[in-house]
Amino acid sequence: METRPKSIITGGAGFIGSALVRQLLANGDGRVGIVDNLNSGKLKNLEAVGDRVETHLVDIRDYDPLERIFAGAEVIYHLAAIPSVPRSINEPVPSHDVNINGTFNVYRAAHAAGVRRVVYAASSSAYGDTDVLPKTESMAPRPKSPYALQKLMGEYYGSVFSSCFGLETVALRFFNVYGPRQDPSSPYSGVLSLFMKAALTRQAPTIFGDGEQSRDFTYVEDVAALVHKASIAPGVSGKVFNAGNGGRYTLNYLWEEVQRLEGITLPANYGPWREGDVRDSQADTTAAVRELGHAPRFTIQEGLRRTLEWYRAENA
């Protein structure tokens, strides 16, 4: 009889949650668990692996399965979610019943099965526009959307279950995580993905605004990483913590790295702001450095040649 996985990833299917699946196999789980109604993951980002991992399709929205599915677990990856601001905006009901009520079930599910830890995918919208820059987690919230609201109440159910409850939970909130397997199909995806697609099918991109709102990106297997970490840091339960790089980068830079990289010249197209974005976001990691261990080991220039490499490949 296998031994049921001690580590379980709800959107593991996902861009982000399929680079954990990964980052934990070769860590040394013999054994990983994912929860993904596939609604935007694909089984196709598990193939490598697919032998390894326990699926279940399930959505988060189904507390029984959930509690069943953790029994025996020692931590839960909360990565499912709706994660689009625009989306959030314009479909605000499946937005808020995923990202607030799913999150409630995990947590609540997690706390009944006797799980050790939840690690709860958090995000960077939280803050808001602020002047001040980098953005630290002593930073008054200031969400400007749906979707920024919504996983900010899912750190604040986080920090609730660890003192109410005795549950282990850790946030981190992610910057612009981008990567291989990111899906650029959809109106909805990292502008990175869109970037990368634009060039390889040699049409010109849009950006929403003037193009130097700035971003701090972060590639997808550091984020991975630092997830892992957040899981056996001791000392951290019921605490957020900012997962970005510290750096700082406008999307006409961004634009003119991906052009270089695939030696073409092709001029974006620019159209309004999107409702709801920030115009600048970068992170003050010192925290996460000092209690997680995070260190961050891809440049953007060394980020972006391999996330293209990649596209390029799946494209040829």
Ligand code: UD1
Given for the second form:
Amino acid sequence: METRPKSIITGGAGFIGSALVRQLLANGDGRVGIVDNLNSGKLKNLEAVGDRVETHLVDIRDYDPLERIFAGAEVIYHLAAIPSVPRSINEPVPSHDVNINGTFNVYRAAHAAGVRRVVYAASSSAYGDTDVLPKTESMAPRPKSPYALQKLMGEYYGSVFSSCFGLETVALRFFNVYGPRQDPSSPYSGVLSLFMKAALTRQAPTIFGDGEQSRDFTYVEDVAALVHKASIAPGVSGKVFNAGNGGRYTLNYLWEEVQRLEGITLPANYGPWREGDVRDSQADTTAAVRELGHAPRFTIQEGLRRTLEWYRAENA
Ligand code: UD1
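Would you mind giving the form predicted in complex with the ligand, to go alongside the form predicted on its own above?
What follows is the entire complex, opening with the chain shown before.
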């Protein structure tokens, strides 16, 4: 009989989830489980490792199957979500349902199934616009969009499941994750995936605002490594940590870099600012380094180079 996986990843067929699957398998997990409704995830993201993945095509809005699937697992990595700030403004109902009610289901099922720890994908958007950079976990959150608020609620629920129910929980605030497999097919897609597609199809991207907004873009493999560390670090239950690289780059700089790497000159179009947009975002990584052993390996230049290489191969 096949042994049950000790790790289960909700959203495991997604861009970040599938990187985490590969990371856990490389670290020695013989098999991992995923829960995904393939809303934005794709089984193709797991192509190379599919035979070591126990796949459950389940929506986290359905509670009952979750409890059965989680039984016997030690760690749940909760990454399933409907992402995107503007999507949550244009379609608030599904994003509320998945990101808040679905997240509650995951914590509740994990507790009922006797899971040791839930590691939750929170978001840097919870900070909103702060007066000071970098952003530290002790700052008061100021969510500016439904998405930011929903992701913050998931952190609070985690801390309450830790204090009231004894479930170990850790929340990681992801800072604009990018890398291979990020899907550029929707207007809600992450900006770097859209820049890669624009460069390869020779169609100018649109930058919302003046392009001087900045983000702490974090390479997907660095995030996956930190997520795994958060599953084993002692004495961190109920806490929230930044999962960023610590740098900060403007969109204008990034589009310049992408053009340089691709050897093209293609000026961007500029459009109106996006509602709910945060101006600047940069992680203080001190706590994650100290308490989780965070050690990001990829500079933005190296991350961009690898990412563009992947999109080139995909487009070939
Ligand atoms: C936000 C969160 C991030 C979260 C993500 C989920 C912040 C600081 N970050 O990312 O933690 O994981 O949502 O979706 O809130 N843009 C363009 N042109 C485009 C697309 C986007 O100029 O075609 C701009 C946006 O207006 C924004 C920046 O690029 O200023 C980044 O946008 P996006 O990649 O969508 O991510 P955030 O909204 O920053």
